[in-house]
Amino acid sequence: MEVTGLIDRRWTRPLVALFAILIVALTLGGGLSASADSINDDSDWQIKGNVKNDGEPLGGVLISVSGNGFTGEVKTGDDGKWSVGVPEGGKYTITLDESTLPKGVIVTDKDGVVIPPTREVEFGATKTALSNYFLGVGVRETTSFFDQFIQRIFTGLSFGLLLALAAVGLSLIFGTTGLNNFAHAEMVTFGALATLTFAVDFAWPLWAALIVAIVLSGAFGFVLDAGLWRPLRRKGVGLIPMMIVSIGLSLALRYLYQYLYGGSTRQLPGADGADLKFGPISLSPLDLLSMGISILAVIGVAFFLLRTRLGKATRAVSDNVSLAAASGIDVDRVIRIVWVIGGALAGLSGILFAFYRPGVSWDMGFQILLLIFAAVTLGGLGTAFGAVVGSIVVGLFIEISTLWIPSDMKYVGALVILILVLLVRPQGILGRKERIG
């Protein structure tokens, strides 16, 4: 015993201090490429531009491409030259952060005269497209705190809405069968995908490939209980191996995705539109709609569990499973229309989260599973307020927190506040402490 005490110690601190190595020097090499004047270099798709003051090259100014379900950011060089690789063509927005400028430095065009720091390009015959900028003195406009607030509450509070969607679906599998059902990801982005095989492909009005869509995301959770959970559960199969399971039909499914629609992001129709202007709120009719649209679909999932008799069967088989089917509840039946319910929710989810982004990919859901989980377990296991609780909690923190933090790194930002909160409160917000043992 003692000697094998002694070779444990003497393991522990090297493996201890390698693993340390290994995250300062992960996260040492994000922050340096994410520094450097290109990114992506290896992609047949590239931005290029120039960032100038009175014509002479400026270095260490800060530029974000995004869109197309794309989002990178890249430092100028020396010689004032950036570089940024897309994955495919199509229009992008590219943003200069003033903030990076020099005091008294403020983005003009070449005549002179004062221009926002954020533009469209397009690529067009070719696979590169040019924006250049020009600097000259002046006084910058700046956005006070308190609007860049304000705007972030609202834009993480339709993030979370949408969130809740998923979350909620997933909460309730959970609460009914005990599965922590990882390819819940990839029914987020069956929705999306879908949406976009009928309005894009078909060619369909987009309102009926929404509702065909939202009905087959339903349909889809109904095959995958009775062709594979019903027949594992009926078999004595336990929640570990249920939930390895799970791990491999995620991958499955996702690369399927990925074989059957390709690697790059699609748009759906009628994501591009002009913002609406509500004082410092800015918002566009999709934004409100989503929210609109989450809102109702939350309070529909309420009066379900809370004024039907399915949904008090529901409730029942979550609170003990073995006590319900005593009382004559139909608990296969509960646990199937949870998943066509879960699906749907799931699929509904993957739509908005497609105009939010904007775009439809083949890991879309994979993207935000871990932020699903997060709020499930934040808000409280197995109770669907909670998972609404929790989402909205999630989608407040990632957006406010990008007033202090870079937009790298907010989502881990959300998964510190879960580890904070359960640190006081190990049942979640929402959840019922319990006995062990």
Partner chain sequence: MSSDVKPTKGSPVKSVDMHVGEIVPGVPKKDPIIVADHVTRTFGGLTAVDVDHVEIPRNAITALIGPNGAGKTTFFNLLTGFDKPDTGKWTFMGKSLAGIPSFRVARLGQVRTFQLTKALSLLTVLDNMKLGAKGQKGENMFVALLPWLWRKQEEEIEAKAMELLARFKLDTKAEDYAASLSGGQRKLLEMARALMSDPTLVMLDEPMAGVNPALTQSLLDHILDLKTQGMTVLFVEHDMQMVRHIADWVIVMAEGKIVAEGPPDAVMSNPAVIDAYLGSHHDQDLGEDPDQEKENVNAIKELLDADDKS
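Rigid core: the largest C-alpha set superposing within 1.5 Å between the two forms. Residue numbers count along the first chain shown, from 1. Model, not experiment: these values are computed from the prediction. First, how it differs from the form predicted in complex with the partner chain.
- Once the rigid core is overlaid between the two forms, residue 84 counts among the residues whose Cα shifts by 2 Å or more.
- In the core-superposed comparison between the two forms, the C-alpha atom of residue 197 has shifted by less than 2 angstroms.
- Residue 94: CA moves 2 Å or more between the two forms after rigid-core fitting.
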The other form holds:
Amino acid sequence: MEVTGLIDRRWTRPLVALFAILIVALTLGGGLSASADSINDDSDWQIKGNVKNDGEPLGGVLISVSGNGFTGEVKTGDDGKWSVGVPEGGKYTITLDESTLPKGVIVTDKDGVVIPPTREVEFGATKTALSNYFLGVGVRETTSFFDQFIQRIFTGLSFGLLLALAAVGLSLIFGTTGLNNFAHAEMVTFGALATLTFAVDFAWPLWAALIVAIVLSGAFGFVLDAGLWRPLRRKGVGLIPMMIVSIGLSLALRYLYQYLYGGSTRQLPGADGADLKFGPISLSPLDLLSMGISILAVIGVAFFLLRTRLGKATRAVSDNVSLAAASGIDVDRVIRIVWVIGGALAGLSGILFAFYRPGVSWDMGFQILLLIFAAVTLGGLGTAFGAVVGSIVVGLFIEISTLWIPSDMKYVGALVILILVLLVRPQGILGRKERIG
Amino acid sequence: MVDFWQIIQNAGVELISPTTAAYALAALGLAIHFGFTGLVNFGQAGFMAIGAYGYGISTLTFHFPVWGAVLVGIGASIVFALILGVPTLRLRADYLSIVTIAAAEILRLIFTTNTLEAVTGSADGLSGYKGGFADLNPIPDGTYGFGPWTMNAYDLWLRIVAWTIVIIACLLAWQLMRSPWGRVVKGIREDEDAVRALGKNVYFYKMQSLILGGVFGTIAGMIFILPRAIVPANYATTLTFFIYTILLLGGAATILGPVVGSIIFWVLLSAVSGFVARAQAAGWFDLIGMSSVQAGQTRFILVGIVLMLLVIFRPQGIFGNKKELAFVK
Amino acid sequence: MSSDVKPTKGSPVKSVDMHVGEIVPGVPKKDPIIVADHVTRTFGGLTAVDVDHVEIPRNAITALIGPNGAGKTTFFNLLTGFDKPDTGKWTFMGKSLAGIPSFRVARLGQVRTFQLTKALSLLTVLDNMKLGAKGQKGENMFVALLPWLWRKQEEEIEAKAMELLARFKLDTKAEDYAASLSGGQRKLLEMARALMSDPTLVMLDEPMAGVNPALTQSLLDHILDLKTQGMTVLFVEHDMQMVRHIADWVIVMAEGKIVAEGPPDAVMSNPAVIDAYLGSHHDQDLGEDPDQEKENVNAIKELLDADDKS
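Please supply the coordinates for the form predicted in complex with the partner chain, as a counterpart to the form predicted on its own shown previously.
Then the entire complex follows, led off by the chain already shown.
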């Protein structure tokens, strides 16, 4: 067997071809890999298309393809044609770089109506997907910086709020048990997968699927606690070993999801609603609903923690476990409830994330795990409200930063902020100032 | 039928493969961090990425000789360790873990972004940097070895260099850990305030440990890319978790543990995934409807389960002294 | 665990007449080893330490007493660089220590132990001891790789460690993990380890807490021994008997302030101290933890009950 380490075998062949092209490109001094009109010719899955300006083929236009962890660029040949081999089927985003077009020419549809240069293609029954571009003379209406800024704030808020749901659960679990739960990501994915199963595979009405999915997510939290974490606590396993157990659990669950649901991204019903315009902001009803649900859930948690006996007991356990136990609080029960709440919130967060991305995939939770950790740390480890604040900061920062930095680097900004905040304020935004060293 | 001989042969290849050596070295670095000093570094993948890209970029973009490229990688990893360590080594252990995992992801995203494609090759990564290393090969062309260990001159040269480095690193770590320096870092693992009260500059020792283990990880990253290409997707958090699995398999606070752990990990992984793939092809798993793609995914599920079981039932690993558990507190 | 222990062997004569002028809180000493001024430390609005002026006499055993929450341990942490004060400065043997990190403080000869024993569990008892030695060449990472440079020093350190262990009757345990020691033995080990660095000032944070009565006698003798060997001792303790027996000077803290000081008998009979601070616990063990715990528990119960009613 050839040694390939962690590289998926399917990748090897197209990659070798790609590298060959890359080397040629590099040695030619171009430094660009996009000088060919086709890349990855020998891949099974091909995205093809042509670019025509007023019926005439146009060469030298830069097209980029990204999706499913793949990115690639090509320039159209003199015949206006291009093709990109991709590693697998599914959805891809295609962008025509309008700065490589002749002056005054932009992307239109067949009838000459101006449309965006970015679009999505999805492989159908065949392993070839087509994406043709028509060009025409026109002017692209660009949104003003301010309008974009406002739009980003809303998108960021929406993302931050859904992060907050997962972050609050993680923070409550950390507060009461001291566990840094890496498998929280899989609890997020669980909610989305459960919804997918009931709403799509079983074709239940969406509202019923959502309720069942959230209930199941809570039950999942309960099962994890009763079946794994409580026995480990009983056994007296230390916090760092527990954290490593959660890493193992995360790996096992994640690949189990992939095993059961496959590697592709699937859509939930109702993901494509028309946008509503509020001045500069365009939001889908779904965005609004998502924000509303998140806010309600956060308020619900706040009410629980501040106003109910159980919530107070939860805070007491977070504060000092032995003291809480001594005062007659059933610590195990509190922790069990925290796991159920954490599971349900994570599941809800996953469902909202599935509409936000959009799509359900086996590793969607893992994609935002670090952001959830960043939010919890930013807000102050173990403080539930800090986690909400941290999440909103992370969500806003990620979206707003894309005004200046490339969107494939947007998570970098959030993680850099995390490190910088720790430098100045190690206890986090809302954390109590105490000896952390 | 399932060709068991072929499975065994394939697993045998992993016994001395440069990948096994690279993982062993990275795990040894992690043993210095986690097992001996008690630093929860979740960014070992980042150190490996620095080794890979440091070497690749210096060679391809700046046309550095091999030794120059190696020094660039090591230098970069020292800088990386300082950036990680300065803000976090004074704080509680969780902070280091979160910052290291975040920093490793930052690196991976930077190496993946299209913006820097001219230098990093973006998602496609880099290749074509092996010439310098191959030119140093004193072994004449030909076929060497026997059975599963049949290889050409480059592969033989690579294996000799990789395992020599692993042996040297083990000797270095062994000597350090039986010296007064090792005593201080092990003391820090147990209780850093106590060590501080005895007049030791704990921060300084933690930093030294972070740098040393990080440099091991970086060199491992260089060994890792010599039999293959640099692909940024390889440096995801999962890589760090695999190295933890290896470390815990062998024993966190041991010198030989990481090496033996890596060998067992790769041999078993190859054997198990080889068996599952062939058994699936032979129709053994038709009852549960396993496809060939699913067969390939089972190994990751197994790694996760093994990691959990190890921590729960044998936290000291194979070589670890039951009493000297790095993390039982 | 009130103990009736008394120093047994030829205990040193109690030092007397160490102060200058009238005995009031903050009285100057003839030969102070530590002089602290205006040291304050607050935790989120709560003032833990607010010491205007205090001097610790040299070559004497000084006890720092006071109820829980009086700021004794915080003051200890401040003096040893384990915590940073909001204001104030202090000197150790004439050298200003404010802002000096804890490890440097230790190197200057001011070594401390902890209330909760910090034996390094997974190191052997001997390694625990060796770690205490100062100026080890082999603690440099590069020198560590060249054993011939440090082997001789290592042997000397080992000999010294074995000698100390013999004195503390731990020599038979030298090769065992510290984790296997009893609570009292760990206290002994921690003290012995501190002595490996030949300190000038030994600061003991509740040396008797959690120690089996059978071992308290030996611990007491060891503390008196330190003075005989010319060291200065400052310790935090609750056990009044012990304070009375071995301390040359007692400093009383309450609510972060120094409220009284003086020779033990004078302080213990000071009505102000008894009424205002020792209260009915006079002559009892002031290990207030159970009470404090109960108080906190009640607070939580009240919180929950109040909630129920609302």
